[in-house]
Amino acid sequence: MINKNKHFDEHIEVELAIFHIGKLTCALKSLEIQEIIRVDNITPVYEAEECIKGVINLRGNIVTIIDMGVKFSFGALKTDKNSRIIIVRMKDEMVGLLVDMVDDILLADVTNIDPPSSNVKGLSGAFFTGIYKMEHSLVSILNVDEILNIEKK
């Protein structure tokens, strides 16, 4: 079996997190999040980048929760009972990806996930880092460390 991407190790299986930004059906590997949480009391930060919704009290923890609809130049997310924040960790600190929704757990097949296509290219293609063929749709791969890299929109 032919692993087409280098991001994925040649595992059989992946475990995959689903879920949406707007029109656009993502997925983050399920060993790169901490835990998923409902939206709760996101207090704004003063002259934070664009992109940084504010932070929150996790469990003693201050955590920065990132709009992921303004980081894909989407405009903010609207917030409601299915709007979710994913815990991911970057280096000693957890950051939270807000999301409209978060869809399923799946295992998927490597060989069902395609490196981003060439055309895909600048800031948004380096977002990604694999398409994985589902049935009846494609979900994007992101990449979690070009995610968490603040400075780029």
The other form holds:
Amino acid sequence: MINKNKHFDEHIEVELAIFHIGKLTCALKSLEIQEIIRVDNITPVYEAEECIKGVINLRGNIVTIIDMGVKFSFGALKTDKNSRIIIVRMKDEMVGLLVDMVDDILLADVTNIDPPSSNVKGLSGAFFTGIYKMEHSLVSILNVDEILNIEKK
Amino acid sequence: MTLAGELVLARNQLNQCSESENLDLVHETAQRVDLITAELQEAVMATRMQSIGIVFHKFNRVVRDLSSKLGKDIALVLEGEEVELDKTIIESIGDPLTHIVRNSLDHGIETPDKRIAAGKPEQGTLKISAYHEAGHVVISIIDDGAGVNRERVRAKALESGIVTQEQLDNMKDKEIVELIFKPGFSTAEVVTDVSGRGVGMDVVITNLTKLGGVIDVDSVEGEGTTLKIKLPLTLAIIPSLLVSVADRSFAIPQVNLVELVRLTGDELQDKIENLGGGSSVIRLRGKLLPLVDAQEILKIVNKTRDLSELASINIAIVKAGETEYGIVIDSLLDSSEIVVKPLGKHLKRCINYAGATILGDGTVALILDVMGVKSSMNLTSINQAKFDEYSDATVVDEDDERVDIRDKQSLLLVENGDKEQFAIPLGIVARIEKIKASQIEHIGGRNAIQYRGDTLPLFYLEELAKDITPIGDKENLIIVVFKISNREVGIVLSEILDVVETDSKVDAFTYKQPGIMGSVIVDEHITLIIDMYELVYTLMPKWRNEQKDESIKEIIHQGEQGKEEARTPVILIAEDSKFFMTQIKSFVEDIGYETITAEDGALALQALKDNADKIDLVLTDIEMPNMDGFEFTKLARADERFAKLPMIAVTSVSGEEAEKKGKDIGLDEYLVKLDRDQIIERCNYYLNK
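Same protein, the form predicted in complex with its partner chain this time rather than the form predicted alone?
Up next: the whole complex, starting with the chain shown before.
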């Protein structure tokens, strides 16, 4: 992670994908995202942790889907035509994050990114790497490693 | 390489014709792609296959080193080194196998002086062989050592608290031997550095299960131990059964599957017992198996359903290690080869799944891990205890049931006229054809139909059995085709209803008439069993004589050659059901043999000994009271006089396992009851030998 940040620092600008989880506006660095897909046919795994929505078939790979609404204790997200799954890499496997809507991809100036406060809307600050100040709103940049951390839960 | 090229071509073709909207062409190309993929799959898998010899060869050294260390003289015999298995399996099979071999050497085979004292050859033998069996590879490790000492196993199991005294008392011999697979078990009195360090056979089992293997142990005290490991050929692609639970698909690997059971109505009430506390058992052929509800294990519903209140249930009986249990599923979908894909790290805590697979429509189906389900439902600890208690209480009951179960017959239920139900023993049906009434030709006083360029003679039931309702004027008809005197003939019927397995008693008197063997009650209907042979032979007496002439000619021919005195051969028939006895007796007497009959194994053995020089052949049922067919054969074979006597099982209990067991103890042949031609043909064969 540290290395990656350095990498971004050199570029001064970083590309962010902006999306919503419930009322929270979040972002992920586009380099951490493998792809963004539509929600289709999730096979539920009932006895898994609550935040696991299920698994999908992504071109022959079984990908676990995490419901970000449950993960952030907002309650399960309702899937509709705007819902998207953001596929991120975790070591040698892929994991999907279910989010409400992806609305923009923009170049953010790193100088506008502040370190996260200790909590964001009641969530542990550890889930975030920073806050990006946009003109009208604040965007919380997710810490993928922390979200995918299995040991913690 | 050619295959890869072909695949590309087929793909191009598919792309092309998918645009042309010519469905036939798409089908055709899809078929080609299917074919090429199958070949390609085979070719790629073949490159992953390695011969098991790699693993076997290191045992030469293990055995040599260990036997000198232990002061034993042991010969190692390796067989089937060329048998090939997937690379991943070869890599992981070494450790469990070594463990087993060390165990055999240390606990199994005795020291030379003990062996001599036991009257065995000084040198012990350890035989490791690999062979193919029904799509699996079996590795067997056989030693001729002391076998598993039951007393010591009992004592040890009690001591280490694996079982209670009560459980022990109820255990069958085999179950006691299988105790060696329990965690924390070791019978070695002295811990040696070879084995007996508490890391027992349970680790072997766990490792094997990871490979999708199953293990079976068979041990005779004083004679040796046989361990059989059944392994899949490959791990990547496994044949499995797709089932549906709450409208979701799940896959159960075939290797874990024992059988499928469907219970409805009364049968369900009878066979499923609720033990309270949400656990139930199923009573299956005298065994009690724990039952789990798939909906419950998969946490689809939270409440436990009362299974005995459902209208019907489907149960998949699976085997996890040494435990068999039933999983209640909603319905069966398909059986297919699936590609196993691993689940993500977030799901590794879900021990009920062995992975996932992708179905034809692109959706994901989870693969059930029968070991995981077993441990997540605590089937061994909690239910087993209850289960043992329970089996104790129902012992009497079970015995009653066993009498009923005897002679299960598979019957094809058919209809002739309206409302009258008939049955044909399934074993003799060659095939079933659908025809139109207009296809039947009436020629020379007989009916026939043209079939693949041949004439297939047809008979109506009412031609002989006059009292039944005639078939009437129907357009769509069914013919049940069977073989008689090397001919194929058909019986015309109006409809096929079902195939059932029944254990009801056959009443051979009330409805007996020409062409009808007797009656049986199926689904609360009186059902008449059609006697196809009598029907045809009465209508075509010439055919019967033809066969009779043939057999007698052969016997006379034999007499002329002076091999043996020309006399009528005598056949001993052991059969407990009067009905079948009459049938089989009439089959063989019909063609001129003499018979001696016995109602069970014990009587048959007596009869055999009393008429030792007279009896030329034995036909025996398997399931009989007092002494069953296996026991009878074993004891008869033990007598030198009968070592070469042809002995044939005539039974309704078929299946590979029973057949193998039968052949092992010396049965020459395994025949299905009521298949007259087969019985006669085999009798003739053995008597003319």
